[in-house]
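Next up is one chain by itself, shown in structure tokens, the form predicted alone.
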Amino acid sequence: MVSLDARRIGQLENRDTLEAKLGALREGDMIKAQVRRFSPGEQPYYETFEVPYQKWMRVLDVLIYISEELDSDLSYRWYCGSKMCGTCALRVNGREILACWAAAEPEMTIEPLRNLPVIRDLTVDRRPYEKRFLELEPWIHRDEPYPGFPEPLTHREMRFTSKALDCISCAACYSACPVVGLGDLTRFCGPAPLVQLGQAALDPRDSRERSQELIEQASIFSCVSCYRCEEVCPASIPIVSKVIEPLKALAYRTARKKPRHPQTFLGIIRRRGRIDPSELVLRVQGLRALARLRWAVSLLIRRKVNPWATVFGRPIPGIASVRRLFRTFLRTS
């Protein structure tokens, strides 16, 4: 797998970053701009627009040149135009950014956010996203009345807290994440409503047993951290790190009964030293996983399993000590 820096390294060498392609633009030139439309009861296609750059052009002034300019019908979406509702996300060539803040681009392919229905043109429907958080109930719940003002919070306290609530629920994180491209199969919540959520369940003053709405609702422990919805995320908020995996913890934690996927994950560290893709994927799913064939070969290709590890692979060479560690923590736990 060639490293971040070396395909940096070669993107200065051809001048292929986004810097240098700004860098060739002067005023005037034209930006072409390949727009995926489309109108209910008809096949999306792609219509092509040209539109002369401007200093500090962005994205939305693209689509705004387009639609009154060009005199387009073009539909998208967004409303403060300074990095705040969240409503302008979309995709240019394949990423999810907000086109009030990200900046044109001389060539760009710009279609509407994935895993949410298209209503028209750039503009998805978000009820899906919003109903799944609002079933989590992302509000905090008290067992006791509040005592009045000021409450002390210690920065440590709300450290994980702090983090989600940066969020400004753009469904970036969401559109980018492939777990929830999947659907029925994980029945994965999403990057974002879980960052919704986090912004109560993590905050001290919660009182709420949140462990079978993170498992069986939201089904977190279906997250793979690939940290996408990190690389999208306009707020810069760690959300696998911060907010995802100390979720994970919390639903672990408190749930009365395991749940599956953690304990196999787990149970393989402890005899092996290092996670197996192959045997979590079978010990989770069962013969699900190999009636799917066109996925399981998909995984073969991409190398994310290798069965041969799995039937032969032997523990690390300090496996001793990661079973110490083991042992360490069943005693205080």
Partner chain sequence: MRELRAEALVIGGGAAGTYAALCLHRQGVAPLVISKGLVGKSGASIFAGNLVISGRVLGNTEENARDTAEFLIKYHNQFLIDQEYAKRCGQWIAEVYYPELEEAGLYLRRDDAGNVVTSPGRLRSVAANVQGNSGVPFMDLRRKQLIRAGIPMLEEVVVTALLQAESGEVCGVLALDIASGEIFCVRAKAVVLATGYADRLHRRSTGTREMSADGIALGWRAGAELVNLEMQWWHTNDVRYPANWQRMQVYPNPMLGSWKSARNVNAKGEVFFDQQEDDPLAFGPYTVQLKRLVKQVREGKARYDGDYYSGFDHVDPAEVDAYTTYAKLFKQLGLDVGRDLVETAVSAHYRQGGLLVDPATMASTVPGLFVAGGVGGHSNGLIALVTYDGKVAADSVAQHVRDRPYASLPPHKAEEEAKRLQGLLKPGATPPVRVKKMIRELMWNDMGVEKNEAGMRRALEGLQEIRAAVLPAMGVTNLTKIMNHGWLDAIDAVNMVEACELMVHSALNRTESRGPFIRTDYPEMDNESWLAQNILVPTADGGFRFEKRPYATPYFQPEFVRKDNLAVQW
The other form holds:
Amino acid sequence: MVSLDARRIGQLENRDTLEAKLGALREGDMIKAQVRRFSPGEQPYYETFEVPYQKWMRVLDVLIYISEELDSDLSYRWYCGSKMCGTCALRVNGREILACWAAAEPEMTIEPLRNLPVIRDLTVDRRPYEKRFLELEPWIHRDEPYPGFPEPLTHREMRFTSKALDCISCAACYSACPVVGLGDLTRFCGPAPLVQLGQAALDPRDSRERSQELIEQASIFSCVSCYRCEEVCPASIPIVSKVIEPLKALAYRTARKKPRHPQTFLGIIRRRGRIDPSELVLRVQGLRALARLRWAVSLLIRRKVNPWATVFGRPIPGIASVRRLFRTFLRTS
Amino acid sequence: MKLAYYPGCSAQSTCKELNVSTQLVASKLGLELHEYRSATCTGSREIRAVQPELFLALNTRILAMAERDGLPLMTICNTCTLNFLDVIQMLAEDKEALARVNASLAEEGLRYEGRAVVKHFLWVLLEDIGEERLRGMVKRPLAGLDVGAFYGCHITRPPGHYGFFDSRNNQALEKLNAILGARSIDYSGRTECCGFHTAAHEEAVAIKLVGKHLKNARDNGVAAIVTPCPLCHTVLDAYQPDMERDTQTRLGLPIIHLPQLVGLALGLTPEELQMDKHVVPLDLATRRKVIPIAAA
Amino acid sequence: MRELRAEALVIGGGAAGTYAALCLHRQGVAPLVISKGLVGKSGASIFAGNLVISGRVLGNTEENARDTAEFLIKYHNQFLIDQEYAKRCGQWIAEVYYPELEEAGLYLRRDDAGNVVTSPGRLRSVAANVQGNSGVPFMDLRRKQLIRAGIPMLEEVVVTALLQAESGEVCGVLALDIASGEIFCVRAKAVVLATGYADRLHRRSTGTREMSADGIALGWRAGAELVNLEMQWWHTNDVRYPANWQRMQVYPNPMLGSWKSARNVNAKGEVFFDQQEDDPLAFGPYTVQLKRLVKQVREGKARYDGDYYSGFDHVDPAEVDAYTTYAKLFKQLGLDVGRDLVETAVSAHYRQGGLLVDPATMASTVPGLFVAGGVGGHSNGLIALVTYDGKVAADSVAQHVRDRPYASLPPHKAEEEAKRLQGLLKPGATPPVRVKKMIRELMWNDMGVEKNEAGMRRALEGLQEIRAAVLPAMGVTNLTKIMNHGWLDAIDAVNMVEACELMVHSALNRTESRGPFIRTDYPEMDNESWLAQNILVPTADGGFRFEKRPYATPYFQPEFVRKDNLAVQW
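Please give the corresponding structure for the form predicted together with its partner chain, as opposed to the form predicted alone shown earlier.
The next block holds the full complex; its first chain is the one shown before.
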């Protein structure tokens, strides 16, 4: 008996596997491609094209077929066709893909990336995205003179950088990031700019002080950890866990004024072993939290918050172990 | 069936009703929960990011307890679940780190060998109780209740753990809804982020992230939202008045913890499940659909 | 029309162009880079899979160093190279190239103990981060170096003509901004043509989307002499399907940290090539593989467009994944890299030929026009070699522009060119993208791996027909100037016809076979007559004549006069 894997329910039903995607179409089947068209000064609209499936067809092959056989005017960008240049990122059925790499599907709604201005049809202006990471000076700065070739360096030291170096700068994650999508609500620079910065900042050869860049300019602590970026990354970079979190660690370690949220969190765990969310909010927001009095009262009534526990709450029974682990594993410098 | 039980911080502070309803429902289902009272926070996103070694140690300690007792570790929070899954993987890949942590754990007689199994309550329901048995235990099918699932992130992403090309294809909660007799309604927010992890310092982000999706849920006819995560619950429920202001829409969407929804179908009352602890109350129409016949 | 100014204008944003710009900047000359695509992203430089170790660095023995030089001259250039240039280049690579790249931050892959990981054997190589993907971080570094230096870059801008002063000296260019549709000119004291080997002239080609032999067409229209245009190299291990993966290669080169390499299997299931076992020096451009494939095709066991297979079915997948990206295509096709082979086909790859240059200065035969990289006819491209060219060209340009005033642009020529471009933005019977496809089909059919006079005459006729009947009727479906790829395709199609005709003429003129240049009517390599430059010289009447100049062979010699090309082991 094959036991059910509850983590993956829906995968087979929704043809969410590579096998299902590759097997969904046979030579000659008609693909229905709804493409978002747009020209400056005009209203965007969707145009439907029917394209005959050819063996192992990719989304890019569908677009090329459209321009060679159906409408030579469709605007879309690509250069290499082999997942290296990163310029053909699009959204198919609401999910970011690389056109040159993703298998064609029976029905596709093809749209340009989000969070970037559209120049025409599927072609976006990449410059605002690039500007975001270039401000962060994503190249290594050396304090010490270069020691000569080959310089001492291990892959272990480069393990995070190496992941970041897999980035093809396609901006798929920049489109998928919900916080970038909120515009000016935060200064969060987005996942791809952080990966670009990670290429330098996580490199042990980089001696630049990055904490201000990370905390202020990149607003790294505004990442909500939703993993949308990891989900869509065509290069399979573990963006959150192998780039953004090591960068957060770097920012925290090197900042003279520690970011308040993680610092408060650590303090509470050290004292109590467990988090008390009301204490966290109070300490992080300070008086700002009290300004939302009506809200606080509504939580109080429902015993969502418990000031008594916040003030007098006792630590968990295992607090001695917690303190030992803090003594042993807390990195202070 | 006996399970080690890790409620996590939220279920013991802001979402006590989650802990209460989980224990209540577990006993109805014949699950024996063994809770580790000395278990710490898993480090949420904060310790995880800024103190990775400490994060590893805190989690390994809890995994070691479950491994010692030979019990699967049941979780009821998405973020705790992912933290455990990540730590299991990190330790499998880094034997030196495991040795360092074990050296410290030895002081309290603990040692981790890499055998822990972590299961969110949702997976226990679907895998261990199973569709057939669960259906058999339903006393009050939630017929007529239009439920929108709010998965949250860490139970369906990253792909490394869950294997989805597009995490929106997850149907675990919809499957559960069907077993319980409820109808699942599709809307834009099913697998979107609640913004909890920055809400302590940037609640405006959470409000913006979620408000539009709750509005879409309302527009699509969702009567109540079910979520497997107390962190999502906190945002969706406690910030809902702010979302109403921000979207200029009356939302009034009750947010139901996963075990509460199961509990209703098993015949427990909203009061027993402490649904009155929520900021957004059950509206009358919904209440009528979920209250056991005997109690109505 | 807007007129920009740049002391030195670099056309092309690949390895050669970006390095030329950096070197100019260091010497105090203000460069401007114009790229038809995106600097460091379009073009072929990102395809560098690994970096060959030259000279005595990273544990190379004296023998390794010699093997590398031998590879470069024999296998890589079939002796059609200035051996003194090759020597200078090799020295520079060992002494300057690697240290400079590493100092700038390039990560040459280490193991956990800190050793630089290499592929073993006679010809050793290293990788930037990961083998198969080295060009990506390499070119990303260059892009950032340019930005950091404040070097201006105009991207997705196509140069359509070199502008010349009365004296014939190149003094600027005319260009079209693809995104906005603006036509403008740039006045420059010198121009570095670094457009790469940039041609995508066959149905199957490793070239990137924007490639249309612009550099050859631009140079020719400015009166530059061209050399060895017929010397077309081929990839033998490229995935047959899907269509856009025509350059996606099952890399035959030895893998980092392994003694294994991919192998080729014919339609009968017989292994016909495994580089590490058969010939470790048979690195790109894969002439040895090609010759083996020709034999398979002649025996009916493979076709140039498929029906043979490549892969790592004899290798532990962990070994493939350790330091390479070679498994990525298998994974995406749902294949098991350790068990399955993938159907492969030939794609047109580098063109060794191009503008005739003096490799000591990278000056073309047109004053004011310098060349760097693949568009030159002096050597086959390799990322290290073309980088060296960038340096040499920059040194010469720095000399050239010193104390030189800007020549004034001949106004009527710019206007004429602008008018030509505007004339291409018109409705018409055949969409330009279809014309490009026609050219590629024609080249594939009659200028493929095996050529003969009859086929090439047919190709010429076909091209003349396109020139006479198709181009005039070509037209776009949308007259917008914003991101109009139809308009760009029309500009490309004109260049492609021009360049293809010159290539066919050159191929007809070289009456021998040499390495990947295979003529069934002249099957022998002929070192008596053709160890020589096959030079196309423009004549005053708008036509051309051929000249032949022999190469010196001071360090390596072919060791025979005439021999069946397929029997030549390199």
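Throughout, rigid core stands for the largest set of C-alpha atoms superposing within 1.5 Å between the two forms. Residue numbers count along the first chain shown, from 1. Computed from a predicted structure; not experimentally measured.
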query	finding
Large Cα move at Val62 between these two forms, threshold 2 Å, rigid core	no
Per-residue C-alpha change between these two forms, Arg36, threshold 2 Å, rigid core fit	no
Rigid core superposed: Trp308 CA moves 2 Å or more between these two forms	yes
